[in-house]
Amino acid sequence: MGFFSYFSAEELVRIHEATLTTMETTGLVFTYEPARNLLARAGCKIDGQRVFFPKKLVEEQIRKAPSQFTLYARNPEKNVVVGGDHIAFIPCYGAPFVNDMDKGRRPGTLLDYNNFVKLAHAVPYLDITGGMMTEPNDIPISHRNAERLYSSMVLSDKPFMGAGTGPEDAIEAMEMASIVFGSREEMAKKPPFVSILCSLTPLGFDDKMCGAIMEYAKAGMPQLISSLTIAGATGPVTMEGTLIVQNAEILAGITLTQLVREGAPVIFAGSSSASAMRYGTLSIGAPEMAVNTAATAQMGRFYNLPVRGGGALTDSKTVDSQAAYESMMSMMMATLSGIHFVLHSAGILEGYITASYEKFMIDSEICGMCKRIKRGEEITAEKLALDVIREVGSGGEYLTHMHTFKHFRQELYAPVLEERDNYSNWHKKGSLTMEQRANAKYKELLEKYTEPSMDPEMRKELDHYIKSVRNA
């Protein structure tokens, strides 16, 4: 399918040139000394903690990153290609709270995290098990990274997200993954997970993010180099100015990865949006979020890199009409503009703060719809159906025609939650709202969940590892 373009080719060049000028003359702060030392050796000017990037260096380094790579699942049938004409949906990330119709809003627990892993495993439209889908507040902080990774590898056989919380956790992620997927050298060839590392906007990177970026790059592990610049708060109030800040941060991070290890897989990851000026807060349900998604997709294509953006994003505090229209706006823009990696595709409420069980299921339906749209069409004689049209003629019907029976399962999306029956039958079934059907569906999936098989020796070693963490 063709992609929606927000800027012209000439405008993209102007944005690129303005980004490079910002990197060269304003520079970015890197608090992590090993990163500054590496950048200095590559030709960057250093003034204290501020790094000034030569234009030529940035353009040379970003060309070294691959335009496409594959994430290798425990189940090979669930491998995920990132880049090209592909789109991958990944559920919620980073929510400290959870919400459902039965218990309301509350701090997330390890049980909630495990439930979301199971749901992400069960839903066919979600391609990658989420990272920190909710914070397991009931266990020590020192245990959380290992517990999340253990659950992601044991309870699902899809690719997963690694640690995005610092170099120590990055090393732990690779240690645990190597139990299942082989040595670091093997994982560099067939990476099983991807991690997200973020800038400290505006125009900076802190020690934790830099340290993790360099650890993952050294091992050849894929990572999202991500910027969330807030128009009117951490970036200029104009979306063009915010895009410059976002671009500069992402390109600086990608330059660093390629200096650590040439060819290390990266995703150009933009998630910038607008400030709700009346309240001084981030708004992820704003139309400016969709604007940035479209612009980010174009910049990713401009640099020939896989690109992240969008998601089922909303500022709503509950699963309501606002949550629905904001989420679909963002997901459709990601689909139509050519985004490859859609984080937060299911479950997010309240501007990243809460993960909702019911919204997880509703958003999964949105993912299915978007995948149908993304699939596009193929013009063939069979699909043009001229013979069928001639045969049915004027005033006939296609419902009972063999052509319909032959193709309808492949051609027409079949919703899981949507109510398409007539009013009378809907009423007889209990007049259930979408939220009620979603509540029942997530419970049904958890009840029917079956843990995917794992090699007994791998499981034994993983169990031993997590036991040592819990007893530490």
Second form
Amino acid sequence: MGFFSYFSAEELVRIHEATLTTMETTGLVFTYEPARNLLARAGCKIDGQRVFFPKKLVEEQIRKAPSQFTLYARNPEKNVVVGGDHIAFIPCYGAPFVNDMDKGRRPGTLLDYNNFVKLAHAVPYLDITGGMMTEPNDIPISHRNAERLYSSMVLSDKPFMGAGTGPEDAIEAMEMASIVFGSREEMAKKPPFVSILCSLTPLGFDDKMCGAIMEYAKAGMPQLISSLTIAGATGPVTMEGTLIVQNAEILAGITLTQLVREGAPVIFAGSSSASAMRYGTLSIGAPEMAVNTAATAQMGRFYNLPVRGGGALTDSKTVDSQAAYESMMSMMMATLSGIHFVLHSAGILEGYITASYEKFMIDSEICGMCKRIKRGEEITAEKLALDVIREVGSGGEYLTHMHTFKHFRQELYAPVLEERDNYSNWHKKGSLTMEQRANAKYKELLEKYTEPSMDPEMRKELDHYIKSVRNA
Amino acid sequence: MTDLSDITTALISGDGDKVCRLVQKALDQGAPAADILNTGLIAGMDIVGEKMQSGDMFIPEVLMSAKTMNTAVEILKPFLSAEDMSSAGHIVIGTVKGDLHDIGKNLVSMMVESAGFKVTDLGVDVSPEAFVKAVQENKADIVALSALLTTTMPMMQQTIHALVESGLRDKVKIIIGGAPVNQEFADRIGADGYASDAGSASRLAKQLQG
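Moving on from the form predicted on its own, kindly provide the form predicted in complex with the partner chain as a structure.
Below, the chain from earlier opens the complete complex, with every other chain and molecule after it.
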């Protein structure tokens, strides 16, 4: 499949040059002293907390990051390649609330988190289970990181996401993961999880994020260096200007990672979008989100780095047509533009605030459809089917043809939730809406869920770890 | 004489230079500062508030009017008596400890200031003790707490707890805002109000003082 390109080659170079100029002349604030010291030693000019990046340094360092890497799952069949021609879908992240048709909107709990791990485990189109589908508000903050990791490792054998909160949590994540995945050195060779660390936009990084970035880089663990610039609020109102701010933040973060450890795997991650100017808040369902997704994909390709963007994103408060079309817009753009890592591919409502069970299932269907589009077609004799066309000729049918029988399961996407039946049959089945079908589906998946087996010794050690956290 | 409605119109269109020029002209022509403030400026901000609610004005336009308003008030200040200056109240505002996000908080500051409140902005990463101290020292009528992170939401509760402990709780109204919080959370932690954006924060503050 070819890639959709938003900008011309000359335009990309201008964006890149403008970014480097911003990094060199405006600079970025790093509140974290160890980061400033390292950047100073590499040749950055420092003024207070502000760091000015020489153009050459940035270009040199970002070239050192790998263009793709693999996440190694507990079950090797579920390994995920990040980069190249691949697209990986990862569910919602960071939602403080959850929502479903039965109980409505409420603060997320550890039970909800676990349910989302199970759902992400069960849906074949989700490649990685995620790391913070919802905030487990019912347990102490000091336990949350360990509990999330424990659930992610025990309830699924897919790769997962690690701590994106700070250096202590990052260290804990690596400590817990090494119970299952081996020593730090082994994990650096075969990383089982990826974490997301964010800039403090505009043009800064705070202590916690910077500390975690350096810990992960030191360990050679993959991470997303992510910027969410809000056009008109934390960045210029133009998507062009916002792209410069986003780009400068990501490149600054990546430069830091490569100075900590050459070749540390990173994902070039941009999720900038527009302000909703009636309220001065972030809008993620805006068409400008799709613009930024396409632009981010192209910039990532320009730098030869794996790239994150898009998602099943909506500002809608409920599972309605706004939620559906906004989500598909961004998912489609991510798919067509060549994004490799799509965080928030399932469940998001209300601009990241809520994780919906029903939307999780509906978005999973979108993921399936996008994967089908992404797979692409091959121009081969078998696929072109000239013989079959000749054989059937005019006025015949293909339904009974061996070619159809042989290929239809691979060729045509089979929807899980979509209603394609005729009216009277649909009516007989209870006239169920998409939301009602999604509600039934998530319950069915949770009911059928079986925990993947784990080596008893590892399990014992993990249980021991989590008990010590709970009793602390 | 300068027609004060010209000031109102220029304020609504966010034309700072023109408003300052007209305010200066009105003063030169002998218009009482209090009239310029009430009939020209405050009346303008009331219209801005209405237009924002009805969706006819967008946030960057509202903020430009608010900024203009604040500059014009600075010109008028030397000519206003203590009585004219009597503010709508004193608000202490800040982002709670552990949280470094300040854009929403700054917008609220600007909006309540243009609505006639005196504002003491404590910045970001403000400890409960610093809030208590500022409320005490400024004899604040309202304390406004901001948080963007789910992990710093509990710090709002701890800040309220510190105000209770210090015996100030009954003397001050507490309002909260930020993306992850809502009315239910405000009720749960014992705040007096919640506002979802800068415009409604300003209305809420006026309502609590009213």
